[in-house]
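Quick heads-up: it's one chain on its own, the form predicted alone, in structure tokens.
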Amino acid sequence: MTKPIIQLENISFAFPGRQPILNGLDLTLNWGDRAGLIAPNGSGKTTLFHLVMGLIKPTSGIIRIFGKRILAEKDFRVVRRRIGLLFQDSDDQLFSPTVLDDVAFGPLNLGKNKEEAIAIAEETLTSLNLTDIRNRITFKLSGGEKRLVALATVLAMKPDALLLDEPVTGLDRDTRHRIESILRELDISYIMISHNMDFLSQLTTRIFSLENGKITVDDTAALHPHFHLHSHGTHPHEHK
């Protein structure tokens, strides 16, 4: 039997003297699902994801991870050490002066002492290929190598699944192909914001969409303007 390890249950959310931006929404990750959300800008992906963890709280609904509802910020810590947060922005990631101490940073917070959060940040940038960048200051580094180094830092916790916000977005072609073969090779549950329908059909099992506050499902092969067939073709969305 299939066992949930997010699920939502008729969550409202509003940005205080605005309308709702999430209204009775209702959504479930399963272990094993590869999952991609893809909405307009402004339909509340981002918000939904700080929901899960926390960094923003529901007018209304219930939240339970791995089985158990969420009510306090003890708990939401909880949920912070087993559930990875890709920010769309890598500059919201990145704040150490160097990218093994940023990778260092998220197994120094689960408790691991100095020695052993070295070498699992060793572990984790040599599994990247990025070896050749772990004494680089981070703030020095390209857009797509801070990207890079933003998963190293989530993947060092080893999670046991990922909220990944737009980790293409902006990126040149060989690194958005890069972190393609990473996520291909990961063997752990997401949940995946994009505006690329290409990348969303390579990587995931199933495609949400985000409309008027609440969440639908997609499972529709159709062909629609660029003349080619794939699943969730009913979804606006680009292709690069």
Contents of the next structure:
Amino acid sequence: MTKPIIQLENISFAFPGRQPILNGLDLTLNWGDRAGLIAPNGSGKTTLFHLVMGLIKPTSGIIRIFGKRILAEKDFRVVRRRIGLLFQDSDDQLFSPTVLDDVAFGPLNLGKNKEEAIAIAEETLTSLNLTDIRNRITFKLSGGEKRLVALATVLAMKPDALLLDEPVTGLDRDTRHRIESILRELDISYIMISHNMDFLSQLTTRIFSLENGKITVDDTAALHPHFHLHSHGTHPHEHK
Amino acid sequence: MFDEPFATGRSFIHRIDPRHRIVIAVVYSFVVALTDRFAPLTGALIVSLALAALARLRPAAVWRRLKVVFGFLALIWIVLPLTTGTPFLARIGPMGISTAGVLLAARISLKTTAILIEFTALVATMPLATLGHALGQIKMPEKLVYLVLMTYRYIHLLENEYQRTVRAIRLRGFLPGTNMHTYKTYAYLIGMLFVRSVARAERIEWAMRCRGFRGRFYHLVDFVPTPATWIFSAMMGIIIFWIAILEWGPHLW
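Form predicted alone done; form predicted in complex with the partner chain now:
Every component of the complex follows; first up is the chain already shown.
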């Protein structure tokens, strides 16, 4: 039996004075789903995530999370404990002086005491292989380290589901592989925005798109791997 | 932008509890700032230099910081002797060098140098993050502490954004001059920085709310004062008391 985590019904949203960016959108994420969202820039992908987290309010429509209709800020507080959002720009997410401070911030907000919060933070950093940077200053981290720490701050809240906003954009191959293997090993449901087809095909079971403010699923165009042959040049190159 | 040349080290001072260092630095600064006699002022300068030596500060790095202040002090040395009035120490043509003015300039210079070196030795020897946590633990208002920490965190980003924009402007052939085009360009630049900061601030707040932020901050670090800390604090207490006696003692008996 599939139980829904996120249900969006007939959601519309417009930024003030602009054409609606989401227009009667329906979307469901069930337990165990690993969904990919691929759509052009400016089509409302990030807006969709922010709506789910209650950061912005839809002009109309119904949001149900874990089967419960979510209306007020206090309902969203519960949602934010159970759904983690990884921001597109990790600099938005990491505001504490040190890595450990930042990872412990979420657990502390959930009412854990200092020792428990540190223990959770340490445990999360260990599971992501980040213990050696635990005392580093957040703004001095490299782009890849920032993204991994941002992921750690979200995972430290032990969410049931993740919303990943371009988790590997702008990262080098090694960091991308690290994030890939972290996500693969997690027992968690997620929706992931990405423009990287290869990454999506590795990590998602469903892929949908956003068109004219609505979710579209194209069943005929499924992502699939294929083999090809070419001479091995001396320049580094990548296969998508 | 924030290079912290003194923040890391293994000197005696670096190992003293940051909270003690902050309190001592503030009390010491107040006492020195209120002092007027030359004996305690000279004493204070020597103590500050000793603290700098104890913290193993590189003289060249300290000098670089002092230079900034010495610029202001030079201005004081030019203005005060000429404006304070009779009696005169010497005369240069129509102008007189005031004795009181020279003494005042000397006092200000001694105070400034002593306080600056002492702050560098005691407070600049901890990373800003530690300073923030320590301020939080000596019960400074939480909002101010986080204002310091957040500024530290994001001013760097703002500077990057500023540099990027300036580079982009230059690459398109912009040469600043005294004309409307230049003023307008700078106005756009500053305006854009403000707009971006506000947008950034909003996203940070969102990210914090997503992690359950409800207006309360927590400090993770627990500082434990070592025996060395207590000895150091006691010594500094005696020194501060001694400076105060040198200054105000004669009035008391």
